[in-house]
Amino acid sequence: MANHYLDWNATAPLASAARAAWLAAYDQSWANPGSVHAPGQRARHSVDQAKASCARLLGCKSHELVVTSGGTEANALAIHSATFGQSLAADAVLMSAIEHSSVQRNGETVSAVRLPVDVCGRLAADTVRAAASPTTRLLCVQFANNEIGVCQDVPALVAAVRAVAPQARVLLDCAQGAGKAPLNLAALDVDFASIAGHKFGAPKGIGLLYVKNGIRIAPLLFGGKQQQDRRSGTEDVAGLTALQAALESALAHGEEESIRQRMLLESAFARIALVLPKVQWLAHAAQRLPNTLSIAHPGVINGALVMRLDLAGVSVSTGSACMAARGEPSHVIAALGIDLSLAKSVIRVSIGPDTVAEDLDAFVNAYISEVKAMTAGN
């Protein structure tokens, strides 16, 4: 049986090209960057290169990067960072209802404030400017969210929580931006930006951190002083060029491939719809991703949804792969105050660059199939 791939936010095959530059480096670039000899040499140049070229596409310096091992670790050293060595207030970190567990829990540490989202999960920057005061140091927001794809008004939210603590930080997370939209971190005004390879086509196990010029990180890791001792640890070369094949890859045809995913999504949805009426899409009127569809139907129940997608070929997801397994709506679905039983029933379709019509015909015809099992005598 054919497997239709379409949990692409979870993350994405690796790149053809990504794969080529990885394993160039491995062949012409293995040595330790940090050693002066001539092999070494020529890691530094591949690592210098490849920095150079991610901070073309993402609108920054090169020297504002810190490679990483992915967003996770890019979260918790930016939210290390801007709290580190601070008498920190009640309102000190604020972050939407909606981020990502790895913002979500470093945020914990720090008595982090959630604020309220609408129904679409977009926060307000009228809640941020209420919520904000001279004391808040950090405002955590998403590019676009992981499981229902809406897009936050970026240059709203900063300048919310600027006008009310002009030295507060903002903490970008792009994990579902970068290589799915046009980026100009410098334009945004944001303070920090975490960046994970594996969402666009780059190997596992590798990321950025954009760091704003003039800011101060406080390390997570101690050893070698790495990157301006910012991020100790020998760089992973082969990693870092196969992100930065991997993100020019992606943004190549960037339009016309987000034109092209939408028209897909949408016609998946219509199909559905007519013979299911019941059937809703999730911040449907917000903008968002055109590559992710977050769909719901009364009477289901998501995980053994997904399991008979699964048995009739089609992969797709709950939801956050990192929360997949417990059972219960995730965060963001609960967060957009939505009934109970709907909650119970999503599920995220999300689509990539490989992504063809037969693999949303098969998602459509299994879909209707399974949920009309599911709900029969309903």
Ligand SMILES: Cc1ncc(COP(=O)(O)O)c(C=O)c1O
The other form holds:
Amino acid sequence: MANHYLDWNATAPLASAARAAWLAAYDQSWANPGSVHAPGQRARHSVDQAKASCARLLGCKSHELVVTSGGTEANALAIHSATFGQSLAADAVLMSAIEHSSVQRNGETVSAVRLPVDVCGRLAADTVRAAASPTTRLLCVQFANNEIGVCQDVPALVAAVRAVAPQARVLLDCAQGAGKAPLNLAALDVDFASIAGHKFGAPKGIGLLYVKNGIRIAPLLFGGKQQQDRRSGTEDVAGLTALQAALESALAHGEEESIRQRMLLESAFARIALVLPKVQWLAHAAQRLPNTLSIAHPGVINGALVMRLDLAGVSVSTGSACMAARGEPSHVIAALGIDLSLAKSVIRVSIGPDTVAEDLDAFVNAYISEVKAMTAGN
Ligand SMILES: Cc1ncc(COP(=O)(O)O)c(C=O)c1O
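Switch from the form predicted on its own to the form predicted together with the ligand and give that structure.
Zooming out: every chain and molecule, the one shown earlier first.
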């Protein structure tokens, strides 16, 4: 049976450009980029080139990028750096209630305050202004949410926190934004931004942390002082080279691809709604990623539905892949304040540049027939 992979927010398949770049880097730039000999310098050159190109694509400077193992490490490094060695007031760290667990759990170590969002997952600038004070040191927000795709109004949130706490840092978790939407980090005026390569076709285990020029990093790892002692450990030359290639190829798809993805999901949802009028698209009214459909239907249990769809050859998820095993609504869905029976039915469909209309046709048919079967007699 054909498989229809509709879980791109969990991870994207390796992009062909990334694969080619990864293999070429392993052939030609396999040496340690810290070595002074010629092969080492070749590897160093590859690192420098990849970083410079990523910086151009992300709207920042090359020296503002720290290579990490992915989004989780980037978020941890930013939160640690913004809070390390400081006496922290109760409102020192603020974050939206729908942050990824890598932000939430690192935030817990510094007693972060979770700020409520509206029914679409939007954090209001007024909420930030009301929660912040001159002792606020860090605000953590997402470019886009991994489960419902909602995009935050980043300039408004940055302005809101700085109006009250001019010295506050802002961490923008771009794990779901990079490669899916154009980003200009300097223009967004954030202090930190996290990038997860595997979300846009790079191999797993490679990412970036943007650190605005002049901001000091408090390292999490101590060792060979690579990357100006901001992140010790030999850089993953091939991984970084592949990340650069994946980012370039993802962004080359441009606005046309975003429109194509948006139309595929809109059409799929409309066809489902014709047959199942109680179906809902969470966060539909908000500014969203074009590739994400968070869909709910009362009377259905999402874990069971995901399994039934899987048996029909359609791979979707209940939300964050890291939390997929749990039966309760995720903290993201819970934060929306929707009815519990609807919350328990939410599944996430997320697509990418390889997704074709037939994949969505398979989803629409399977969703309709499984939801009908699960709600028969209700
Ligand atoms: C919004 C968000 N932040 C951070 C991460 C963590 O990234 P990684 O898997 O590279 O550690 C993810 C991954 O699901 C994510 O969706």
